[in-house]
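A lone chain, given as structure tokens: the form predicted alone.
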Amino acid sequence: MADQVGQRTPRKEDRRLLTGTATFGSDVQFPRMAHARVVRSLVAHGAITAIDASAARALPGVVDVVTAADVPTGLAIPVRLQVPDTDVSGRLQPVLAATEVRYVGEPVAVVVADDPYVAEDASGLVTVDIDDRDPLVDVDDATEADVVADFGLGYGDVDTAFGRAAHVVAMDVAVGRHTAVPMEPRALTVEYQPATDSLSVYGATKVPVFNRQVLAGLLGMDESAIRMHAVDAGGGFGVRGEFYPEDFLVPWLARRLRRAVSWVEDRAEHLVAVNHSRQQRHRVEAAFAADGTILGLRDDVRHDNGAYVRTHGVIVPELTLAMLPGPYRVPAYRGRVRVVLTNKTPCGTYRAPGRYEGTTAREQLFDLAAAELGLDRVELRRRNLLGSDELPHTRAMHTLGTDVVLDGGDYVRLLDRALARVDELGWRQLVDAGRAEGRLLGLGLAVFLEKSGLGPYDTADVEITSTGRVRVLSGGTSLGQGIETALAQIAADEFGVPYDAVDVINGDTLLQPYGTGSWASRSTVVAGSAVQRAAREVAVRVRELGARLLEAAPDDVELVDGAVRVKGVPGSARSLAEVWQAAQPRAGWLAADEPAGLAARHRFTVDHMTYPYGAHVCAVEVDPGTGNVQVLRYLVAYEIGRAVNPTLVEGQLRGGVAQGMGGALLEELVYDEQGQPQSTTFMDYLLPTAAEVPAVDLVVCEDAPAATNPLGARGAGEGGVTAAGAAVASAVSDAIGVPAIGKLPVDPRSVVRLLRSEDRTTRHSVALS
């Protein structure tokens, strides 16, 4: 059999996607189950002076209201990555608002029905007294009391490099208020058994281990006696699945009633309560030798965290500074950021946290300075990238708990095959014809750089059954990114099987207890070694066993297409059900007190980081009369160091893409002087659809296995989005004859006020050869 991994074969899970028989959260139904509805803030910073739930309860099928009240005293969620030297504590979100709310959405209370048109209706019936206070909604008018962390990480004599500088550049950068916007919101199905005391919790896809923590020490229970079970899910993208305010309430509700809650997030609600991101403002320069070597960088940071610090504590900002530097020699940096709390939906993680708004500001930083000082933009970057011969690279930071060591690879080859192919394609004849006609087309790009293995481990069960099939039971979550898929590869080349003979069972905490989730592209990495591990060992066993069976040493048998043989003699053949049947403790073929059964538990650890890289490239044109901008054309350029599954590799990448270009020309959360949200349906908060994103072309290299991993995989998930806004607000940039974008996204408003400025230009940076 040939190996499976790095084969493109089809998604194990979309048998169940396609024909209907998927389970996701709200699909989990059970005997008189309850349905909750949670009552949020109206106002976006107030104290709270009354709330009146009588009319509530006494509407027919409301089975209970609960305030903060009802619930324990003090309860608040806890950070689940914390950055050293910071103390948010705080500034922790309870689970319900006591006395004060912080932003609209903010839960205050929750009705629990028969119905969940019943519930509805109620929560409409529950007046919230509130008295209004000032609310903050613009990190400028922060003061010293707003700012919960400021820090900052670099290496190297700044102020030296600055002060021998030929060229200082500067600009600001500002990126907008994003959020995920998975196809499916959230939601939670919690059965309890009163027998037992024990909670069964369904919904809870990304880091459910962690989540099982958590929910048991809010409720003083021990962990063993919460389940939290796998289910599908239509996206995670970083802000699904963290621990919020449901995830303690549905619970609680259960307990309290002995009975199943169930609990399901509607659109509007999602807009306002689950995790945004992005939001930031940057101060960048760079110092320039004469030739345009960088002896420099400083960035200064402000980050609009919203009303708490929620589950990522201040990781966001911490990974913008240390991922700043990017792919480039960088002798001396220095980064800071506040962290300002505002009166607007907390932020957390999502897809490529810190790394799209930082390439964002870097890269346009280097468009300008590409103007300033007459250079190429491309020449710029190339001369300034670290070559393959400076790496491994150590820099004098860590981020998430760890060094920054930039493993090997090869920046400046990945930027020349993407050209390459850029030329192949014709987009410069492309963009040379449409300025011939008067039109206003222009060439983009992006160079970055991304992380992912983040460790410090995971755990990976493995097993033979009865009738012979391999399963896998991952500490990973299923988020339609195809893990299932790609964990069955892995393990199945250990057994020489196909890899549909591989069930992988991911996220359920009682069948894997130590499991560390899917987040910041490191499931197949990290997961993944550690299910070959396991494979591998469960595989040695099967050979020991079938070497038994064969009365053959064990060295002289061999595990192949699925059976144990004598070497050299198919003829001999074992089945794995049959080396099953062997390892049962009846069987007659186990020493005394040897273990009964093929299994085996693997904890893979790792203590650095690998960094993928890449390159992004486009071409926009731009409708001088309404600003509106098209993409005619997108290009990534990636460095996923082994495959997997390419196809699985090249759908991350084109689907980073789309969420990428959406924060680039029409996504933002927007809030009024009064700190209510203006975005709350797909009306305001515009995303990109088929009409929007064109075919993206995909150079997907493996030319640098990572080290730190025995796959030599380097992570998929995020590379396709870093780059976008910095790539997209490039060749608007480029099309209209500005030196750089300042601001994401870049609606029409904004380019058509670029277009009537006076520092337009001749273009200035059409080659990028």
Contents of the next structure:
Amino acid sequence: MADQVGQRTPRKEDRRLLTGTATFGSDVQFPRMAHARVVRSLVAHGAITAIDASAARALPGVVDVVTAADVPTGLAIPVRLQVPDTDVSGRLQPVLAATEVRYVGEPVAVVVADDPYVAEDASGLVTVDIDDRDPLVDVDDATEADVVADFGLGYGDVDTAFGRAAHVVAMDVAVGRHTAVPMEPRALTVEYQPATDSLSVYGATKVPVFNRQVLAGLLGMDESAIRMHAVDAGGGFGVRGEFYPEDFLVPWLARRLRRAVSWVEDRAEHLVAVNHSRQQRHRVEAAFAADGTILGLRDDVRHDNGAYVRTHGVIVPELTLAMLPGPYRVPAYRGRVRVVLTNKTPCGTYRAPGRYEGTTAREQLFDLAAAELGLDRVELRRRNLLGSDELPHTRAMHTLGTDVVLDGGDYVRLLDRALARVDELGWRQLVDAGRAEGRLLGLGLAVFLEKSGLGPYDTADVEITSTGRVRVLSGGTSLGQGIETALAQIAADEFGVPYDAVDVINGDTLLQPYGTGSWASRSTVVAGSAVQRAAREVAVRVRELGARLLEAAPDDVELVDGAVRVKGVPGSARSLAEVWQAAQPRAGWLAADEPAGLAARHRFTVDHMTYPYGAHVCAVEVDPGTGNVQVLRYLVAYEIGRAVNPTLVEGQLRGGVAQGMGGALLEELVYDEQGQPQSTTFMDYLLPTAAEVPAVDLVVCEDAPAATNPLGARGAGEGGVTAAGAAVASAVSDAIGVPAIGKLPVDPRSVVRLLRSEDRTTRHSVALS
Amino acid sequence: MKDQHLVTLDVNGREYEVVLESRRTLADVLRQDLGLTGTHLGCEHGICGACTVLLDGEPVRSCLVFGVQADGRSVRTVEGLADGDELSDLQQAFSRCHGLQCGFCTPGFLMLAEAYLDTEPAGDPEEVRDVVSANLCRCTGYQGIVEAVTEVAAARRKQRDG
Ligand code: FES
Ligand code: FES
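Form predicted alone done; form predicted together with the partner chain now:
The complete assembly is shown below, putting the previous chain first.
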């Protein structure tokens, strides 16, 4: 059997998804299941003076209405990712608002009914009296009291660097408020078993083991009495699967009512309830020597975190600062961030958190610098990218609890490969030709650094089953990324079986109680490495028992094509099913006290992340009348280290580009000055369709396998998003002849404003050479 | 007293009788009453197209159609595409072209594309892109979806032309 890792195998997930037999959270149904509907605040900020649920309770079919008065006092959702030396404990979100509401959409009560339509009817009958207070909507209006954290990261003597600079370039960059919008809204179905006082939860994903721990703590239950079942998930992208108020309320209600409870969020709720992300203002500055060499970098960030600190704590601001210098040689750096609590939906991570924002700020600053220094945009970057001989490179900073050690690679080579491909595709001629006709075309470029493979560990169990199949119980979770297929490929290679002889179960807390979940592009890297090691241990065991069956010495047998045989004697082969039989206690092959079965658990630990890198290039056309931007061409060059399945890597990158483009051009969660959200439907929060997203050209490099894991993989989840805002902004600025653009999304209105502005003088050389 | 209606509908060639409130959506009838959970709800306001099914052969947003409106009519859902264990040409093409990741939008795209392919189109990629821009996908960037539909259009055309 040829190696499966590296192959473009079709996905194991596809059949059930294509036939409508997959099971998403809201597909799980139980007899006599009740339906919950959350009553949410319609006011951005105020004191709750009274809640009247009598009319709702009186409606036939209503089972229960609960408010904060019914839940134990003081329950708040804990932080999952701590940042050292910050204390956010006073600003956590309660599971239900008790005395005060802080954003439109905040849960105030829950109605439970026999039928979801009735639950929704009844939710409209709950009246909540609120004494309005002034909302804080804009970080510019924040006072000291609104700042929940104010911290810095950096190294080197920044002041001296700026003091001796030949040029200092500075600009403001604002990134809009976006959210991930997985196509499946959140859903939870919880079954209660009175006999054992235990709960089965369907719909948790991303970090089920952690969420079970939180839930057990809030409910005062033993973790073993709660089982998170694996279900399909309609996209994660950072927002799905974190612990939200509903992740407490629905299980708590199931236990209170002693029956199954289902909760399915609608899209309008989703857009005000699920984590928002991205909204930051940067004042970013770089000091350059006369020849364009960077001497120092400074950034002052204000991060609009919404009403509370949720599970991510202040990790997104930290990541923003830690990753801001990117792939460049930056001798001195200082970043400061103030995390402001406003009266909007609270924030968390969204695919490439901190990097999308920081890459936009840094790369736009470099475009501006190129214009001011009279250098080509590419040349400025090429001069300042860290060389392969300078890697690994340690920056005296930490993030996500680990030191920033950029592992090996060749950034300049990747940039060269990207540009060579652009030449091959004739994009410069395309832009030139368009311009010759008087159209507004531009080319944009952004270079970026990503991170992936976050530790500290993940766990996998691998076992052989009665028919000789391989079963993997992984700590990763399936969010649509194809992780089942990737893990099956990895396990298959250890036994020489086809990958479809491997069954992968992700994210079931009973079957894998030590998993750490799927986030931060870590699953293939960390969970995959755990699977490989566990499978290898099982393979050793298979050879051991197989040798016994064959009456040969273990060194004289081999495991080939899913069977053990005496080396070079195919006729002697014993299948995995036969070896499994021999591992059964009744079979008579086991020694006294020797454990039965063929299984192993491995915990893979890793100290440092790996840092993939890449470049985005795109061509856009701007409509001078409407200000509309059409992305004509798009290219991502990306160093993956080693691709377990190239098709899946490409899918991740392409999908990432679509999301990143959405944030660059269309998507924004807008609030009015009263703190009322204006983007609560898909008519107002615009996702890119097939008409906006072009085919994406890819240069996926395997030039620099990661040294931090046995697979050499670098993770692919986020690199399609990271530089999309920066690249699109770069292309638009090139098309309309401004040096840089300081605000995302680049919506038609801001384009029209820029087209009318005074400083439309510089047009970058289209050479990008 | 709720207003209840006895409704007869043919779903994927099988007849069902259900008693419905007038406000119950076709999507909920399919998912909750008939247990056909392959049809998905992504927005419930007619934009995303995840809930697309064929009503008498025409693609509709089943979140915007009431169950009573389907009385006496035929409905085709994603569950009706495969022939036993054999995936349809379109389903196979989606997998081959990596036209799905999380797969939540997929039933809607399959039904939308099925209706388009039934019109025996030339299947020019630009036109396909235009057609599939009716629905939303957040995972794939649409490229695999466009490729899959284009491929099947070409293959079916070839078959028709003999
Ligand atoms: S659920 Fe019907 S269009 Fe979105
Ligand atoms: S595959 Fe996930 S939304 Fe389309």
